[in-house]
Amino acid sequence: MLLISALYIENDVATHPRVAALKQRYANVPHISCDRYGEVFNPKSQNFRLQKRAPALIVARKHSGRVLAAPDGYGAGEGEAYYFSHMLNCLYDCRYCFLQGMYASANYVLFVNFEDFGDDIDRVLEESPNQEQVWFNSGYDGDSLALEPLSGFVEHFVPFFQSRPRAMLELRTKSTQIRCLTALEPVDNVVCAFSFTPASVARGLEHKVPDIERRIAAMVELQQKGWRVGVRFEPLIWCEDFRSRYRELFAQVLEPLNADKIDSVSIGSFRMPDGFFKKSRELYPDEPLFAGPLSSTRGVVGYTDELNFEMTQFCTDEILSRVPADRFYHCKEALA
């Protein structure tokens, strides 16, 4: 069970059935009422690093901005692309993650009004009648699967999308929490996409994340049970012996999978808005990642153009030697 220091509850959702279950689950931690989650989540004086050690869970209602247009180049679909976030912040603690620079708080926010999200998804579909497929991406502001035992997100939304075949759902994750999917029959318009960096990079930068072997095993199990599986080598992180380490990673991750049944494989360079980068560097001033060969262009920090080209070209060639070209794409917005 996820350990939390306190359970904050918006008054507006105090009697919601999902909140009642959480109250029972966390009967032994303080229950604190609030009018709006921002009272707890948004104050600027919070210590993100300290909170990350013992975060609280805030349950709330998302009133607006529930379904948003995805950034250009984000996602694998050919149709329109959107994203929606039932949670803010992540169980994991990746040093390259933009969330640490975006939010003042490391506490988790769970929006429990899933039905309102569903209404907005239906509205998007109604307004896009000429689109054969419309993609909805989950996992932009937090991992899609990691907190499933307390959120019930997959349990609710997989059947929702199953009844809307024009809507494609991508669950972006680093989690091995797949029982929520293996307990269900595979759904053709749901893709579970796992993110990877080389083991040496993951050990230094991806704190609390399940190791690569366990994530690969989860992918293999899902694929064998008929689920569509995607692979995300995002963000690309420059490291010593980059070519050998990424060549080894591609073999390690892709060889156990049935290449003909991989939904998609993507790469995406490390990128972070200037303001988020500055705050992240202040949080972790000794982090070698932030002292790497980076530059700022048009308000976004990333690797130099020359190095970025070298990395993406090498990775593209290596991946295309292993998977069909129509399954590969380059994500322009790899922020996490």
Second form
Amino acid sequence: MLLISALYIENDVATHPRVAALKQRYANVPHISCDRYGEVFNPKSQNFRLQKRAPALIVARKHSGRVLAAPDGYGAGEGEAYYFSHMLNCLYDCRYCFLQGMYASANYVLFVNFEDFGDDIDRVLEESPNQEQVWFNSGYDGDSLALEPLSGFVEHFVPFFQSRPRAMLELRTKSTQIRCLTALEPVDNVVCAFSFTPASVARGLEHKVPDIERRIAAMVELQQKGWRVGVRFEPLIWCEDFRSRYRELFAQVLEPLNADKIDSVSIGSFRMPDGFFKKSRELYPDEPLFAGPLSSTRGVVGYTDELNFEMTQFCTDEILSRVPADRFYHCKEALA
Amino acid sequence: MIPGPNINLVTALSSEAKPLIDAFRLDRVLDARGFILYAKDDVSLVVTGIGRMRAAAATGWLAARQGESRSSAWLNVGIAGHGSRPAGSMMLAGKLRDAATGRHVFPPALVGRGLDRDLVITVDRAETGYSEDAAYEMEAFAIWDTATRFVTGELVSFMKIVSDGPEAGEIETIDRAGVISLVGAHVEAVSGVVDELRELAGIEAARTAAPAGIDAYLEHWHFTVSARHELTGLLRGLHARDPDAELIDATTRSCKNARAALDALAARVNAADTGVAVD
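For comparison with the form predicted alone, would you give the structure of this protein in the form predicted in complex with its partner chain?
Time for the whole complex; same chain goes first.
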């Protein structure tokens, strides 16, 4: 069971059935009431790095902005793209993650009003009657699967999407928590996308993340059970022996999969808005990643253009030698 | 000036302080004026007097004595009335309310796992109505408001021990010996929380410390405030990329002024572009 240091409960959802279950599950940690989750989550006098040692769980209602348009250039599929976040923050602690720069708090926020998210998704679908498919991405403010035992997100939303074939759901994860999916029959309009960096980079930067072998095994199992799986080599991290490390990674991840059935493979550069980067570096001033060959362009920090080009060109060529071109895309936009 | 990290215990009463002074073997700091201060090693204890004004003043005063350290931890220990708990029971503050304004804050729950947490209400006059299932006292909110001007909220904690209330007895019956006894019964828990706070404060101390080698630069050239920030970032970057790098090399040493030294250092930092080191 996920350990949490406290359970903060918005008064508005105190009697919600999902909250009642969490209260029971976490009967042994302090239960603290609040009017709005922002009272706990947003104050400035907080330290994300320290809180990451023992995050609390905040349960709340998401009142607005539940389903948002994804920027152009984002996402794999044809058609309009949106994203929605039933949770803020992540079980894992990846040093390149924008969450550490975006939020004051490392506490998990779980929005329990799933039905309102569903209504908004339906509204988007109604407003796009001519779109063959509309993409809804989850897993940008937190891993889609890692906290499933606590959130019940997949349990609720996979059947929801199953009954709306025009709506495509992308789950994004580094988790091996796939029982919630393998317990179900595969659903055509749900893609489970796994993110990877080379094993040696992951060991240095992806704290608390399951090792790469276990993640590959989980991904292969899902594909073998008939689920659509995607592969996300995001973010690309400039590292010693970059070419050999990434060549090895592509082989390690892609070879065990049935190439004909891979839904999509993407790459995306490391990038972070200036303000988030500054805060991340303040939290971890000795982190080599932040002392790398980075520059700021139009308010976003990333690798220098030259280096970016070199990295993406190499990875594109390598991946296209293994995967059909129509399954590959280069994610050029960050959500944050 | 006391160098950080520090553990700062804050009590309103000398009777609340007594068991802590004994437990941590603190000595009176004789040159302290304005408030009664005890200290030993990294632990300090200030006796503020009763009420929010004195508590805020003492907290600010001690923070200033410590050079506005960003890595001091603060633990307020004191007695409180409570709407439902028996005398002697102890809790940490999970939520603080300023009774005067109705404002709430939520001290992060990183320390004291396993200990109870309650709403703590800071009032301006001793509470005898105990209308809520909460702890009533007179300093906590002011201590929070002041301490978090200097340090992050994770380093500020509040431990309250019930002295009076419907289940605990009347406030008038509490005497000095009783307070010493009430607090003394929880010294072990105080010590446990202090150890946890010390660990967190240590992380903050390492994070906010001046980078190694900065003194050599500051002694050699004059840096403006913004140039000093730049220097700090560059030295951190150099160390992050290559922990064994010479922090001030011969080329940099020959620079005529701070700007030239910063440029030379930047060139060294940017020269290494091998990327994240891997095992």
